[in-house]
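Just the one chain here, laid out as structure tokens, in the form predicted alone.
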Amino acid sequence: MKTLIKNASVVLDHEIVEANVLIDGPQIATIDPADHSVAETTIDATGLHLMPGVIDDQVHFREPGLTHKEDLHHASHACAKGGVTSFLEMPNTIPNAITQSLLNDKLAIAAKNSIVNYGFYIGATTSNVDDLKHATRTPGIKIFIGSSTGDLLVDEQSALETIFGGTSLPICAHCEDEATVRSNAEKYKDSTDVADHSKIRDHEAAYIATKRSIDLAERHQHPFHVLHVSTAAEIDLIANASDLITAEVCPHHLFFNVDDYERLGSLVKMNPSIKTADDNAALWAALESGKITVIATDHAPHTMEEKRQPFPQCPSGLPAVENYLALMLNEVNQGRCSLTQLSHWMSAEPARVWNMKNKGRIAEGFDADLVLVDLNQERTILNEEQETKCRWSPWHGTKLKGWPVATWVMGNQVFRWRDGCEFDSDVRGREIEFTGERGKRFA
């Protein structure tokens, strides 16, 4: 099947085209193509920005065991409704993703169930390096140095020299020293302050952490991904590492404060803990210099209920993924970025630090994966309207300008806005193949 999307203004890696394009099957064929072109669907653009379609690199979907929070029905939903086309999801599930017939179980369940593109990072333990030596279908390794319990913690030095020597598939950390966290915890075990969440993950557990990955990563020439970068510190030690260390941010560390908890209170624990506004500043100004190159969502919901208990029972994690493109898109409207900036950090840096075939780019040959923009359209975020299994958003009531307007999952469209979502539901996605070489950096 062939549609044409005419009219449109079209994010290319370092420009914006007024443009046709043509999608025939589950690829772009054409860019600009000629007037006499026949397709069988056709959709005027007139007015809207077409871009990539966005690939988020680290969420939490929970499926299998813990569904009651999320699943991939609704989060691929959730997905569609907020222009990302694919996905990389997180190991601890339960049970976790640690073996190759564990993660196929999962690739298995998301065949069934994801209206988006899909992909499973298997995860490490300090005695599983044989699996993750010959690990296959996946995008790479996650390693918990801390912030986990059970096998998923891994914090011996032993066993983290090992799994950097030892393996070849890219890995990516969750960064934030244990035995810091611990000694915190250990002075804060009385408080019922959720605030306190910040002096117990402080600055410096996540610069010890990074520090010591970014050390492993160089001294055994391992690629690796320093997951959800939340102070100004480690973006120096990601400035002066070499090609090998890529690194990103999440909203909730661009937009969310110590100054938050008194409005959102526990809406807005997270692991690693939300800084201070020198540290928002820090990183945008390491998204616009280039020396962090990728925004994910780690959408990790958790029920209404769950983060009503007091603190510290309350978990750590919100959910993103449906919104952090428009919240994107309305800094684009008050210029901090531009539509190419978006593109790049959102879309083909993601697929190039993860080797994904065809992926995050406007060009002929590759997947269409892509999603419609209208920078005038304006809506607010309500936790009612949520696509999102546990149904509410840390920016309820916030107005944003600039929104997606369509979805295509490989040449399907999987969404479309009519004064209200519309889905293709019966449409599945397709699991994403790694070429096992990372691509050229678009400067």
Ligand code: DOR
Contents of the next structure:
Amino acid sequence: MKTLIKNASVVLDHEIVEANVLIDGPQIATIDPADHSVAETTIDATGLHLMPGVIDDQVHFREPGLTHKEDLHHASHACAKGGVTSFLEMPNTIPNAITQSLLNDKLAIAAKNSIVNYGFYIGATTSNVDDLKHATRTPGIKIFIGSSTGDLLVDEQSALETIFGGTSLPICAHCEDEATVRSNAEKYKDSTDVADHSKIRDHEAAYIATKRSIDLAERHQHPFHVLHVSTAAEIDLIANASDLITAEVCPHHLFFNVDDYERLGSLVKMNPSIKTADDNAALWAALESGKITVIATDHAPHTMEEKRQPFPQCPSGLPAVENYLALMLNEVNQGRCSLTQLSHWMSAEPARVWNMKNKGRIAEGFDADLVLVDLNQERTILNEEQETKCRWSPWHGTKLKGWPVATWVMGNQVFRWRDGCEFDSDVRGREIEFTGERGKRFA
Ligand code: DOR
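Please move on to the form predicted together with the ligand, as the form predicted alone is already shown.
After this comes the whole thing, all chains and molecules, with the earlier chain placed first.
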């Protein structure tokens, strides 16, 4: 099956060109084929930009075990609508994904239920280093160096040394120092003010854990990715580290800060906590300077009922996968960044960091995971229109200019906007292949 996307502004690695793109089966066959190329389907993309599909390397899609919050059917529809063609999912499901057999179970569920491409991290515990050593069909190891939602936590130095020293898959970590968080929590134990969440999970907690993890990675020469950087001080640590270390920022740490608790309350309670306006500015600057190279969502849905519980019971996390490309396209329209920068931060870099085969770029022979965006379309994010199962967004009521209007996964069109969302829910994503070109993974 061939699809010809005609007259698009095509976002390549370093430039945008006016071109046709021919998809043949699951791959990009030709960039700039002749107008009369034969294809079963032809799409007129005049006035639209064709970008590589977005790759979100940090999501919590809750299946199995927490499917009252989210599941792969709803979450993958949210992805398709948001231009996200591949995701990497975190292990804090129930049961936690901490063995090969539990990983295989998640892969089997995704093969049945996901309309976009998928991969699953294996979670570290203090006692599963053998599972971590031998794990396959996974991008890497996730360590909760500080605890968050769920019960995964590896905080002891000896266990961390064993994992960094004894495994070869790339590692990523949730970096908030457990001892600091616990001691701050004790100080605020009688608080009912959600804004105190940022004083409990404070700047120091993030700094200590990120410093500790980078030190472990550098001593053991282990590829390491710092998840959801939230403070200016962490950026300096990352900038001074070797190229084994990569890092990402989430939209909520770019767009929200402590001033938003008053308006949004527990909807913006997440871990790591939101910080200050100065941190927002530093995180944007770190993207621009290349110190941080990946944007990921940490999509972490909870039901509105759960979120409405009083502090501190209300859980941490918010949904974002459906809207983050649009949030960033809006920034392109405001002149903050370019489309080539977006495709670097949201597609090419996550593909490179996690060794994905044939993903993240528009190039001949690469997978036809693509998103067509309309930079002129204006729409408002509304809770009632969300595909995510929790059906709310912290950006409810926000009008954005620039939206995804069509998405292809491995050459199959899964989403189109035609005065509303239309999905081909029969499409199935594929398991992402990890080739091991970066770091010492297959050394
Ligand atoms: O706020 C968060 N929620 N941060 C995490 O690291 C986990 C996530 C969740 O799973 O709810």
